[in-house]
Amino acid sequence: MFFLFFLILSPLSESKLKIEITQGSETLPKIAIVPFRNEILSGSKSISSLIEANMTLFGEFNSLKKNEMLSYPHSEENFYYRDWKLLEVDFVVIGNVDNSNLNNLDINYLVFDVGLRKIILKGDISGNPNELEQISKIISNRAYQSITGLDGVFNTKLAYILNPSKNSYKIYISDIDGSDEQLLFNSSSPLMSPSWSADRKKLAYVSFEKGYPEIYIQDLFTGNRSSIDTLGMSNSAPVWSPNSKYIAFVMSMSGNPDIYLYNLRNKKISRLTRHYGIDTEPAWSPNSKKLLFTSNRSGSPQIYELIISSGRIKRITLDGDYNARARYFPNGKDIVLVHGNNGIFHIATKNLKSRFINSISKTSLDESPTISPNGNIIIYATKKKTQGFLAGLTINGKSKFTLPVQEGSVREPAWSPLVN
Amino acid sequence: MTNFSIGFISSLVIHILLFLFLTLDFSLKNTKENFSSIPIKFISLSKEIKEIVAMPQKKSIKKLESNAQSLIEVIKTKDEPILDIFAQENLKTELNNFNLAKENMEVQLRINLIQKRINSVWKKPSMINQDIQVEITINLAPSGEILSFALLNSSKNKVFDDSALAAISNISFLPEVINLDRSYFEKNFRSFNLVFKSIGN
């Protein structure tokens, strides 16, 4: 009986078969921007035009040509799933423009995940025709975050240094299309290190125009500008909390470069590493409790991180004769790094628990990678020759990049906070 | 009178037919000589042979028999029933190895296409260092045809989820599993899972 009661038993108790899928697809996703009815052109550019060129920017996405679309559906009614299936498009926009109040556009849109057959995002926007490119940006930010799961980050800004002739150094601040470049502070002597407030409105960077390198905080609106009071003691490699309430910084003090926290409330200086080796390079954790940095402690330069309220220090690379400039992704958990082999050095990301170092670049003098704020993609700067440009990259090395080329050097590209 | 010399003549003429037939059969014999000795010959060789083979087998088979009763005895006691179990179950296991590894060797072929094909049209999401995975149930038909899928266990990423979802959806068919064993199949394949991992290579 009970010998009867385990064979019927045996069959049920067997483990269903599992198939593992890691790899993916190497296509990018299709979207599909469709054209919004009485939409407005902003130069000579619609608002679809607009948003597909931001989705697209970062090569994170293919887009389907408007002219190769079955349709233009502008509501739920007349959008049929299988028409954009046929054409592997994968994700959809559509919109529709209320422009009966020619100064304040109602803009509802929404987007549909052609594969589950269903509405992601509905989303509804309004406001003056002459914002038509920052409206399309946070029309932008709103489908890729509902794609992606990310933050979009269309409307955050790069901060750089343009190295334009021989004794100029310019610090310009742009959208991080490119577009809108603002001229930020122009001197005759070097500019370095440009670090952005987490609110967006202050800049700290380093500038030599006293003969030293001193830290400068610029406020973006007013243009006011003042250094950090050190002494006349050489300060450099300013990084802004992301809480707002220090600036970690390196300062040195009888010649020897070491980490220093400046508090912006009480404007005092509190000294964070105590080494006859070089400490530079400081880098603020997402919550600002550690900091990762770069010494040369053990003969050759490596990642370590520093636990701010204990002291206490860590070293993280192992791997590799330079591994410097690191910087936390927004997880907190994993960096992206300089790591250099025999004179090549990539662009390299690498969890913090793991010994792993994993090369994301491929060109060989890459240096000072800036992550999006979502953490997706990498900027950096690099060389052809002795002209420097900035390239980027997303994490998953789908799509690489390179931004438009500058007369002159580029150098140190920072990329801005979000905005709330 | 008549009886006595039909007799007679009928006898002198068996008689003749007699001579004739003997002076013949003796003609035949010096003619043929080779041939009518060789069954002779046979004979007698054949004879000697069952002689010889014949007495020796008397004697032994009842040794033979003898032995032979004590050996089933042995057998049916002790080793023979072990022994033919021992000799089924080996038969058994073999059967079955070649079996299961005939089967393994033909779902692993079908787990390495769908593999490939799921692969291809998933759009992974870009996340760094994220290990989550989602583990979705299929319901396939012989034919291939998806008859239905379902979220098993989330990975409670709603992005992650939705990409795994989508590339099933827009599969509908997987057609490696059609010229599969039928049994193989309804083992294997007619419900299983999908795990969609976000590392891995």
Second form
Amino acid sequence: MFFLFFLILSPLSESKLKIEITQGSETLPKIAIVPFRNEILSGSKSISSLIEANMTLFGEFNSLKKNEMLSYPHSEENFYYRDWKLLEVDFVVIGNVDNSNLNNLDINYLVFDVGLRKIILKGDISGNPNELEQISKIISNRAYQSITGLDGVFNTKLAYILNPSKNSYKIYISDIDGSDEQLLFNSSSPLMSPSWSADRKKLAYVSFEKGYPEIYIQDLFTGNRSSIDTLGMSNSAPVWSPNSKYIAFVMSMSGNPDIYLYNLRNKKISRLTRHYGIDTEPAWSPNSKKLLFTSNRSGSPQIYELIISSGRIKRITLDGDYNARARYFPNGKDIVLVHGNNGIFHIATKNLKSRFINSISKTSLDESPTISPNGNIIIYATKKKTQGFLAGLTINGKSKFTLPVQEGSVREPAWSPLVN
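The form predicted alone, contrasted with the form predicted together with its partner chain above:
Only one chain is given; partner chains and other molecules are left out.
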């Protein structure tokens, strides 16, 4: 008799995940987050320290310690570029907090490019003092975008599967830094393949609670869940289309897995592939017009691309005896995948117009890559002995990090989309 329950976004007292930088670089840009004038605390943290934690979360910047700063400017008038040039700082964030209204904070801030000797961002934001962490993430996103030209991802989410002990499987959702961790679903039967809706309001996943794999769609706010009705046939690997119209998934008819589409509006199912080989692990292109999938139709697992409108299928990978679990980058021109040779599996990237596959991870049992919405960071599952944990890296290879777990094994990370 299986046992399961769901606990709708119930916060836990202690985070399971926390990012730990394992490799940095001396050549990273240096950033200084100056203490904001009149800043208040969220617990033991000030808004400037929260912003600093965000900006250095993935090891993309080196930060200047506050006790090494020559001054604490709060306006353009008392900011002197020469002071920060002397400290070899590339970017500086300063700000002011107006807390005269106890129920509302008015914060203005500036970001300086020291090398160009110019202000690259002027911003302001208002909010409740109890929302300081969310406010800091919004400021961090804007500062990050002004410096890098990429969207900030500090207010995105991560879903993942935790297997704390035998016959215990849990789906968790947390902020991308591991905070605000919440249990979505708990089961004595295996759980797999979490996938976010484009609006971040629902999660699709696979549960074996009935003794076979079945796809469920769960509302993150109401807790309501429903399954995709496939008349008792096994189905797996759901992935939500970016245009929110479909879920691509795998269904085994007469024991042969193929790729299918589930229309979320009319709940109709249509078949996309018809082959005696195994077709699995679909992934949507950013424009919702194409799918990547893994197939052994050529004799070994390889990546193929399907144009949905025409049904045309093209083989993408030619090198290696194992290529699987591919995902598009946000630019639609590159993919990340699991690349294997002789039983060793790495996370790799590939440009769709090139034959070359570039391995970017170093351990031997890496799987399930998920890409940040700005295309700059990859988180994936790996193992140390028998324990599964998450690891990540920046695309330029300058920073690597882990997300260790206190107990059990964690796998199948899914990075949420950006939501304005």
